[in-house]
Amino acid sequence: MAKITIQNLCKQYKNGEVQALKDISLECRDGGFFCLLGPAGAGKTTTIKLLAGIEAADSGRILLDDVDITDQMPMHRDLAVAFETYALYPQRTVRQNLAFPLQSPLRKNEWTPETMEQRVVEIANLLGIGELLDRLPRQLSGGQRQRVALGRALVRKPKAYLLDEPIAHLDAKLRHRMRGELKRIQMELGITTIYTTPDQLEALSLADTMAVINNGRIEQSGTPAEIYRRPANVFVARFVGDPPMNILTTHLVGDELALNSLMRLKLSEPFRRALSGYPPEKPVLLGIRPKDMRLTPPDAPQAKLHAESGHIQVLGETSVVTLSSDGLEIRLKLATQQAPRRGERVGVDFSIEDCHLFDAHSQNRIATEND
C-alpha cells in the first residue's frame, strides 16, 4: 500500500502547442480509492501515464509514500496499470496474458507455478472469463478483452493500481456489476487505487475522494458528497449530477433575484448576505438541480415559474421532463407517475435553500454561510 502525491505536475505536447496538464496537484491517501473524473481530452490518461512512468513530466513531482519517484523507471515503481485500450499480447492465451505480470524478473521468485496458476484462475473467475483461459485475444469480444486487460493489473498485489477507464467497453449490466466488484476487491486488499472515468455516476459510487479535471486543470477535489453538494464552479455543477444542474441567469433586485419577467425569488438571509455589495446590473447565476424542483398547478401560489411541458424521458420509475418558458429551458427529475403530459401548462416550485450561486464572470461559486 502507498500514498500517492502529485505536486504541480505539467505536461506539454507538440512543442507546447498542447497543454495536457497545467500545474495539477492531488493526493490519494494510503489504501484509498481516488477517482479522476473528467470529459474526453481533460488529461486523465496523461496523468496515469506520468504516474506509471510511461511518459516523463515536464515539471512537478510524483511522490510514493513521500519518496520522489518522478524520474524512476516504470519497473521500479511497483504500480499496476490497466488502460482503456487492451494492449494484450496477441500470440499469448488469456492464461498467459494474465500470468505475464507475475513472471517479470522482479517478481518471478515470489510465485511458484502452482500459486501463479491459482492466482490466475482466481482473477479470471472473478472477472467472468474463467472459461476463456485457453483462448487467444483474437477469439474474444471487445468486452472480454477489456476484462483480460483489467485482470492483468489485478493479478498482481502492487503498491497501487492505476486504472484508466478499465470497464468503459463493458455492457451496462456487466459494468454495474464490475463497479461493485472493483470496490469490494479494493476494500478487501486495501491497495491504493487511482481510477479515471468520464462517468460521474461511476466516480460518485466508487470514490473515497475524487477530483474533477477539465482542460488539464483540477477544477475541484474532495469527497464525492462535498463535490456534489458544494460544486466549486459552473463546470463542476453541470458535470457532476444527472441530469445536469439547471443554471439560470438572474439579476439582484433588492432582496430578490429576478429572471427577466419570469421569476422573482426571495433571498434567504444567508444568500442575501452573500450577495451584499453585488451591483444590480451584474448578473448572478442561480443553480438548481432537477431533482430539487417540484411541479405544481400553474395557478398555485407557491409556483415560482410557469412553463410548458416538452420532451419527457422515461427512465423507469423516474422521468426527466424538459420544460420551456419564453425561450428558457429547464429540466426536472421526478417520479414517472407524476410526469405531466406533453404540452401541459405547469408551475414549478423549489426552495432557495436548495439553490447554488455562481459569479457570472468567473463562473466560481459564491459561498454562503451554509457552505
Ligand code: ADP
Contents of the next structure:
Amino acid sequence: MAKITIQNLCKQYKNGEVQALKDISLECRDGGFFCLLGPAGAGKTTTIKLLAGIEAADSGRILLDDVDITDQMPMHRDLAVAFETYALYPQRTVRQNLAFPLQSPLRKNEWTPETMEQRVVEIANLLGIGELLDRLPRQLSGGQRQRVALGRALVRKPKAYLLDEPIAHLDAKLRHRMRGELKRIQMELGITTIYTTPDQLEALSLADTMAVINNGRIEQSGTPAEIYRRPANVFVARFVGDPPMNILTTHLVGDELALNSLMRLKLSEPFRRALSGYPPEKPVLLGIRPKDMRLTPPDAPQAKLHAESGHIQVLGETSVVTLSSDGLEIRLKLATQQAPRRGERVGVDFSIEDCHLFDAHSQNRIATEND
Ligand code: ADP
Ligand code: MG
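Can I have the other form now, the form predicted in complex with the named molecule, not the form predicted on its own?
Now the full complex is given, and it begins with the chain already shown.
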C-alpha cells in the first residue's frame, strides 16, 4: 500500500508541439480510490504512463510514500497497470497472460505452481472469464480481452493499481457490474488505486477523491461531492453531471440578474455580497442543473422563465426536456409523467439557492460565503 503524490508534472510530445501534461499536481492517499476524469486527449493515459515509468517526465516529480520514484525503473516501482489498449501477449493463452505478473524474477519465491494456478482461476472467475483460460487473445472479443488485461493487474497485490479506462470496452450491463466488483475488490484489499475514465458517472460512483483533467491541466480536485456541489469553473460544471448544467448569460442590474427581457432574478444575500464590486457591464454566467428546474403553468406567479417545449428524451422514469425561448435553450430533467407535450408553452421555476455563478471572462466560480 502506498500514498502517491504527483508534483508539477510536465510532458511534451513531438518536440513541444503537443503539451500533453502542463504542470499536473495530485495526491492519492494510502488505500484511496482516486479517479482521473477527463475527455479524450485530456492527458489521462500520459499520466498513467509516467506513473508506471513507461515514459519519462520532462519535469516534475512522482513520489511513492514520499520517496521520489521519478527516475526509477518500472519493475522496481511495484505498481500493477492495466491499459485501455490491453497490451496482452498474443502468443500466450489467457492463463499464461494472467500468470505472467506472478512469474517476475522479483517475486519468484512468493508463489508455487499450485498457488499461482489458484490465484489465476480465482481472478478469472471474478471477472467472468474463467471459461476462457486456454484461449489466445485473438480468440477473444474486445470486452473479454479488456477483462484479461484488468485481471493481469488485479492478480497481484502491488503497492498500487494504475487502471487506465479498464472497463471502457465492456457492454453497458457488464460495465455496471464490473464497476461494483472493482469497488468491492479495492475496498476489501485496500490497495491504492488510480483509475482513469471519461465517464463522469463512473468517477462519481467509484472515487473517494478525484480530479477533473482537461487539455493537460487539472481543472479541479476534491471528493466527488465537492466537485459536484461546487464546480470550480464552467468546464467542470458542464462535464460533471448529466445532462450538463445549463449556463445562462445574464447581467447584474441592481440586486437582480437580468437575461434580456426573458428573466429577472432577485439575488440572495450571499450572491449579492459575492457580486458586490463586480463590473455591471461584464456578464455573469448563471448555472442551474437540469434536475433543479421545475415546470409550472405559463401563468404561474413563481415562473421565472417562459419557454416552449421542444425535444423530449425519455429515459424510463425520467425524461430530459429541451425548452427554447428566444434563441435560448434550456434542459430540464423531470419525472416522465410530468413531461410536457412538444410545442407546449410552459413556465420554469427554480430556486436561487440551487444556482451557481461564474465569471464570464475567467469562467471561474464566483464563490459565496456558503461555499
Ligand atoms: P487521454 O488518455 O486522456 O485520452 P492521452 O494522455 O493519451 O489522453 O493524450 C494526451 C495528448 O497527448 C493528446 O493530445 C494526444 O494526442 C497526445 N499524445 C499522446 N501520446 C502521444 C505520442 N506518443 N506522440 C504524440 N502525441 C501524443
Ligand atoms: Mg487514454
